[in-house]
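Here you get one chain, nothing else, as C-alpha cells; it is the form predicted alone.
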Amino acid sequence: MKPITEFFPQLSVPRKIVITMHQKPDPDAMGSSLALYHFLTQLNHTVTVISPTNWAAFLNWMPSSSDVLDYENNRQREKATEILKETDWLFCLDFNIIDRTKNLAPLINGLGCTKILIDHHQQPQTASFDYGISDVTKSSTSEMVYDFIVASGHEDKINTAIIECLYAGVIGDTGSFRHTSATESLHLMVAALKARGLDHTKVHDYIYDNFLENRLRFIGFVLLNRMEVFYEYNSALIAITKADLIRYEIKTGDTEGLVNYPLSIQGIKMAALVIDRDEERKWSFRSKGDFDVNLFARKNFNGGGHFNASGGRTYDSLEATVQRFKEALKENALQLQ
C-alpha cells in the first residue's frame, strides 16, 4: 500500500469515484464518507456513496444521507454493482479488512479499480490496497478525512455539508470527546471547523437526542433485566434476547451507545454487549485504562478493532457465547485487577 500522499496529485483528474464504508455504519463511517463525497464533488468528480446495509434512521439528517445506496436493499443493489463495476477509484473509510462490508465484500474483491483506504483500526489489511493511511492514534477516519482534505492543499472547500458531517463522526467516535482518542490535534480541527461556522449543538442534537420513546423504555428495561456485574473481574455485561428486540421495537441504530452505560459504574474496567440477531450473536466491548479489548475480541470472539473499544460476532447461540463470555473473563482475570 503506498502512501496516500503520492495518490494526492491524481485528485486534479475528474474520475468515476465509489465510496464505502463497514455493514451497519456508525456516525464516524457515514460522516467521514459524506464529508468526502461533498469534497469530491467540489474537484468536479462524479461520487456515489455505498453502504454495504442499512443505516441508523437518526443519521439521515446528513447532507446526501438520501443519495446513499443501500448494498444490501434489493431495488438498489442492481444499480450498485453497475456503479462499482465502472469506477476508477473505490474509497474505503473506517474499515480495516474487506470482509467488514459484509455481502459486498466478494464483489469489491474483485474489483480491479484503485482501491485507497482511509482508518484507524488496528491490524489493516494493507495488501487490498494501492493507496492508503492506517493511524491509529487518530479519533476517528472523520477526523482522517479532515487530514487529507487539508494535506491535499484543497482546505477552502471545507463547506458546511462537511463540517456537519465530520463533526458528527468525531463526537460519535470519541464518545463527545470523553476517550483518550481525543488528542490536542481533535480539539485543534474542531476549533478550525467553529471559525469555518460548526454549530456544534445542532449536530450534538442529531445525535444523541433524536430517538423515538420506545428507545428509552428498552433502554431501561435492559439495564434492569439484561446486565449482570462481575465485580470479580471488574466488568459487566449486557446479553439481549431477539425477543427483546421484537418486544421494543429496536432498528438499526437504537443500540448504539449502550455498552457505554456500564463503565459509569465505579471500579468497572469492561463492559461488553451482545444482541442475538438473525444471523449471529454481534459484540461490543469497550474499556478503561489498559485492558486491551481488540487482542480480547480477536483472541475470543472473531473481532478487533481498537485498544479500548472493539466489536466481536459469533454463529453460536446467545447462552453459548455468553458462557464463552463468562470463561474469558476468569482467562482475563489478572489483566482485568
Ligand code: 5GP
Given for the second form:
Amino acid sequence: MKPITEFFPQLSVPRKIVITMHQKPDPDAMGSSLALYHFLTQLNHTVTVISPTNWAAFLNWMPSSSDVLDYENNRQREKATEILKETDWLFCLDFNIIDRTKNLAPLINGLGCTKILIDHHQQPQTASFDYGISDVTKSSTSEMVYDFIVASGHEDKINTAIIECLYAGVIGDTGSFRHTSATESLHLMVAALKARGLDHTKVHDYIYDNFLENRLRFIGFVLLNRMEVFYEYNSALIAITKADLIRYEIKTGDTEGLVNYPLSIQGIKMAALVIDRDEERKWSFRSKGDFDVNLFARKNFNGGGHFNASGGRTYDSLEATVQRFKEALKENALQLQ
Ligand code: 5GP
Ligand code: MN
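Please give the corresponding structure for the form predicted together with the named molecule, as opposed to the form predicted alone shown earlier.
What follows is the entire complex, opening with the chain shown before.
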C-alpha cells in the first residue's frame, strides 16, 4: 500500500468512484463516506456510495444518504454490482479487512480497480489496497477524511454537508469526546468546523434524540432483566435473545450504545453485549483503561477493532457463546483485576 499523499495528484482528473464502508455502518462509517462523497463530487468526479448492508434510520438525515445503495437490498444489488464493476477507484472507509464488507467481499476482491484505504482500526490488511492511510491513533475515519481534504489542498471545499457528516462520525466514535482518542488535534478540527458554521447541537439531536419510545422501553427491560455483573472480574454482560428483539420491534441501530451502560457502574472495566441475530451471535466489547478488548475479541470471538472498543461474532447458540464468554473471563482474571 502506497502512502495516500502519492494519490493526491490523481484527484484532478474526473473519474468514476465508489465509496464503501463496513457492514451495518455506524455514524463514523456513514459520515466519513458521505463527507468524502460531498468532497469528491465538487471535484467533478462521478461518485456512488455503496453500503454492504442496511443502516440505522437515525442516519437518514445525513445529506445524500437517500442516494446510498444498499447491497443487501434486492432492488439495488444489480445496480450496485454494475457500478462497482465499472469503477476506476474504490475508497474503503472505516474498515481494513475486506471481510468486514460481508456479502460484498467476493465482488471487491475480484475488482481490478485502484483501491484506497482510509481507516483507523488495528491489524490492517494493507496488501489488499493500492494507496491508503491506516492510523490507529486517529479518533475516527471522519477525522481522517478531514485530514485528507485539508492535505489535498482543498479545505475551501468543506461545506455544511461535509461539516455535519464529519462531526456525526467524530461524536459517534469518541463517545462525544469522552474516549482517550479525542486528542488536541481533534478538538482543533472541531474548532475549524465551528468556524465554518457547524451547528453541533443539531447534529447531537440527530444522533442521540432521534429514536422511538419502544427503544427506550427496550433499554429499561434489558438493564433490568438481561444484564449480569461479574464483580470478581470487574465485568458485565448483556445478552439479548431473538424474542427480546421481536417483542420490542428492535431495528438496526436501536442497540447502538447499549454496551456502554454497564461501564457506568463503579469499578467495571469491561462491558460486553451479545445479540442473538438470525445468522450469527454478534458481540460488542468496551473497556476502560488497560484491558485490551481488541485482543479479547480476536482470541475468543472472531473479531477485532480497537484497544477499548471491539466486536466479533460466533455461530454457535446464545447459551454456548455466553458460556464461552464466562470461560474467557476466567482466563483473563489477572488482566481484569
Ligand atoms: P461495535 O461494537 O460498535 O459493533 O464495534 C466496535 C468496534 O469494533 C468498531 O470499531 C468495529 O468496526 C469493530 N468491530 C465490530 N465487529 C467486528 C468484527 O467482527 N471484526 C472486526 N475486526 N472488527 C469489528
Ligand atoms: Mn470508525
